[in-house]
Amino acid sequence: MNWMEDQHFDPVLPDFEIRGSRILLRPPKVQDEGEWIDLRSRNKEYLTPFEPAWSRDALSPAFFQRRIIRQRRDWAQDRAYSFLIFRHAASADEKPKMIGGMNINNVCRGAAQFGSLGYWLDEWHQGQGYMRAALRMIIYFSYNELKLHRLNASVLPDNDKSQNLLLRVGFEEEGFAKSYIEINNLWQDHILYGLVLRDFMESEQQI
């Protein structure tokens, strides 16, 4: 189906999960709308300094639906892969709790074979190892399923928490980019990190 010619396609992403011992990752679903809006609303003040400027309707159902449609298009065209992060339910009577998101953006094929990471986590779940677990799961997915050669990430110079996360997982600092990405309405410098996925997998086998 050519989505460019069909404005009425069903905005559904692949239905699968990447399960870990504490969390699961899966593509967004239309029914995630309410929980996603609530979570982002609660974290707006916390996340704003680290993200591109939020549009006026960034917490509206219409925005979420447009986002789902774009994510389905990007997935189908092998351009980007979006996941939501859920903490496992504490009991059989509960459902998994959404706590953040992670994207593999700007996938480049040909001789490059890389993608760029973006991620965010609920402020209340910081410092508990959830993002480190999610990042490791995405690395395995990128290597085994997407067959990427490397992952890139960029971090604001004063974001020590994110820099330490990348280093702990195995990323290496590779450079500095001046006025690199527009964050919160300002073009801001970023520190660049990279991970060669084969090196990561080989180091895992030695543990």
Ligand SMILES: CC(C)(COP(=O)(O)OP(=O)(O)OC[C@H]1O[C@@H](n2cnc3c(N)ncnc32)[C@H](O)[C@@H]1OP(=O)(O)O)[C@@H](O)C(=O)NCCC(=O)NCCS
Second form
Amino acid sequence: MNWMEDQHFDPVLPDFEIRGSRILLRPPKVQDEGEWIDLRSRNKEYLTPFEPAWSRDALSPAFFQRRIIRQRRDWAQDRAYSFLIFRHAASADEKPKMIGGMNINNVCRGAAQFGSLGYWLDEWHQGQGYMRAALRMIIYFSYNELKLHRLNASVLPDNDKSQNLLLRVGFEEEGFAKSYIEINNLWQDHILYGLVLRDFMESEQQI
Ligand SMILES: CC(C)(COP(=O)(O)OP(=O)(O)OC[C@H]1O[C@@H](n2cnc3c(N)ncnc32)[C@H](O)[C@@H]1OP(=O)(O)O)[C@@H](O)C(=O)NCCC(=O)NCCS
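Having looked at the form predicted on its own, could you now put up the form predicted together with the ligand?
In what comes next, the whole complex appears, and the chain from above leads the way.
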């Protein structure tokens, strides 16, 4: 894949997908607009306590299109990588069903080579291991394609589901950051987690 070297990028997100046994991950497409708005609308009440404040137009087509433009730019400039998560179609005449999203944000190169994770899952698809599978796929992508050295994640202290998820995949708790990120209109403390990707790969080979 050569999106990082391509200086004269066509403003379209790369057309590829990462396939797992139950889910696939791929960059958002313009035609995802309707399904994305439906899914985010259904999850508004559930997700708002965990996310930066939703703007007044956060469920509008214009917001989605602005978001895609930003994601294209960030991808092309090696700043952030955005994915949507889909459950495989149950039969040949169905489409894969959108169930969430995952981003590798704040990619820092030079001597750092890390990125920060953000993720969310449809409330009705939780407790089934979908996000654990997605996280593992993103770890492989980060190591093999982006050549990152480390992934970071920060979690609200009472977000047990997210903390369990990170620990089960192999992240370690590394610290506490006071008033770290503005979530739902409040500057909130976060617990910091990290994963050294080479260590993860070595532990996979021992299984
Ligand atoms: C954080 C979040 C993605 C975690 O979702 P989740 O459903 O708990 O995570 P998974 O999809 O990996 O499912 C794991 C659960 O499924 C269970 N499970 C069921 N079948 C499974 C399978 N085949 N494989 C793995 N786990 C399975 C696991 O036991 C686990 O449950 P447990 O934690 O009670 O033991 C979700 O709660 C969310 O979107 N929260 C709101 C937004 C948010 O917090 N984002 C992160 C900000 S830091």
